[in-house]
Amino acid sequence: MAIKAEALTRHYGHVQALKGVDLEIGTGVFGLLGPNGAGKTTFIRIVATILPPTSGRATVFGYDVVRERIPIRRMLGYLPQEFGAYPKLTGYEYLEYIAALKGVRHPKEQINALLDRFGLSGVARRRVTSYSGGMLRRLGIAQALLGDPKVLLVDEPTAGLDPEERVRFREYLMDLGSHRVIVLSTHLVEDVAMICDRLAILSEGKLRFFGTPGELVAQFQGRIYQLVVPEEAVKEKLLALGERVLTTQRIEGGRAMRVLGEVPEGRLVTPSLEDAYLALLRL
């Protein structure tokens, strides 16, 4: 496996951000989900060798995150969840640094190649201040992908992106993942369900799933029930059922609620990816 984590702890002072994580990830698009604070970004930084484990060990095609930084580096690219550029520098300057700093032999080839492909070549000479949100995030997977990584992380990549935007920048990670290793850590279940092969899911630092979309879906089969609910009745019912209500959305007349569990006046429904997600956390 390309990524291996086997009983990785993380802790920052008394509270403990991993809890003993086994976990494998391979080729392809790997979705890391699981709400704020569950351990997702603290996973990847220590992949990245930003950060080091507390206990158990992680391994980037069996080089040690801790004694074997280097050659992991090497192979890398990262794009954190905080991107932020020198707003001085124009795009096009930026990448040139970012490609001195990973020691890009020729980069002017291969930075023309990525201002093409990720739309940026128009803006290239403009200064990095001037960026839309938009513009950061693919100038951001850009200077990632500078070197040819043979392993991506990108943390939240679409976070704070419009709708068109959050569309394309997954059909970018779509093609990229065809012969490198992506690992894709969102709270946002769209994401995965659009472009993930595989997925893992933490909660308050604990592994609770690994497996294939479909897989997770199919836990849930025969056991969540939609009701439709009046307007008036609609706080009676949400204290009736508690943590049970997955989601709720407003209807022409009250709400449609999707249940954990079966009662009486609902009718029972095909999980989708985010019902079924919801749901292993209220267990």
The other form holds:
Amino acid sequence: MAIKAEALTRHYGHVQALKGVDLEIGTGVFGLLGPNGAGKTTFIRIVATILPPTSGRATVFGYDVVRERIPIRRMLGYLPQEFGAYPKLTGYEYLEYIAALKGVRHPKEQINALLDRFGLSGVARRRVTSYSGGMLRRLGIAQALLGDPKVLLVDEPTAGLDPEERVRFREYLMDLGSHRVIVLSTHLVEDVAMICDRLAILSEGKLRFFGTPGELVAQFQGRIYQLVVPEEAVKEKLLALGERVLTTQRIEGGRAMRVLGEVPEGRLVTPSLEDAYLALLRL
Amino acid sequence: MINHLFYEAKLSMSWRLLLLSVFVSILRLTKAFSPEVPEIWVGWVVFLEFVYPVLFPLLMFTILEREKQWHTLEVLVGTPKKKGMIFLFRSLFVLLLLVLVAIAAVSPAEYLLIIAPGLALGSVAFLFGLFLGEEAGLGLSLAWWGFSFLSVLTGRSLSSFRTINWFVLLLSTSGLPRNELLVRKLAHLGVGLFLFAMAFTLADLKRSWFVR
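In place of the form predicted on its own, output the structure of the form predicted together with the partner chain.
Let's see the whole complex now, leading with the same chain.
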């Protein structure tokens, strides 16, 4: 396995961000899903050697994230959740600087290829301060790919992107995932449903699920019901069903509710990945 | 390596500071500013010794703070390049400018007088900035400067406390014999260089780069 975590914990003072997480991640796109504050970013930072774990152990291709940071950093591409570039530099200069830090030899060809691939060639000579959120994000993934890393860690890469950018971004990741390890941390189920081969769900620092999207959906087969509620009865129904309601969607004449567990007036439906994810968090 | 150095220079270079050193040099060279008259010269050196060292910790603070402000720290740390080397280059470019200003502003005999306390304060800001957080580093260095300033203001005799008086950085008004003053300034310089070396080593060994 490329990335292995054993009983990984991390505390910030009294707050336990990770509580004994065991994970094994191989080649392909791996989704790390969970609500805000679940511990995803902490996990990514530990693997990226930015933070040491409080206890437990994590390795990347056999190298320990605490004792053998340099060999890990040599094979790593990392796009943090809050990515920024130096305002004094242009897009091209920023990539050239990161290439120098990564020790990339003859970086010009690689930089030009990445700028081309991510549609940044036209703005490469402009200062990064003039970039839109989407352009900055693409610059972020370009810097992560410098040096052709074996492991790519991307933390909430689609946050703040418009729908078109988001679709394009997922395509990039799918292409890249065919021959490297990609860990995608996100709170968007849609991202995982579209591109991930396997996923883990973290909640309050604990590992709640580990497997394929199909396996997660299968866990809730026969347990998700949909009912249509007229608009005037929505409040009452929500109160009656409480936490069992997974999603509601406005439809003509009322709302369609997806509910965990049997409801007399509901009909059994095939769960989506989002249903299964939300249901798991309710359990 | 040259590429790396070029970018570190570009990132750390303060054009305002460079302009200041050029400006002061022009004033000195054209004799528009001639502090050779002893009364002016003494006042000028005393003023510089009080004010100039504060620039060092402020600039060291900026080096660390900007990485967080610009959200560039995590990518930087995630690269295999030694962080000590990165911060060494950045500090050198900043310190070089500060030293250039000093060279332009005072005569060679007074370099040590204004550079030594600056290096000592800058190194504290940098070392403790890496260790405890940049605000703590800056706070500690300014506290040290404040202690020295208060010592001068309250006019305490430097000989009254045997060990503590070595921590007083501002000595031009102390009345100490020139030789002893230089020894103390050399000690401050030595402490500054030693703490800087420790800071760069710490940057390499640092395991937790907690980003708020």
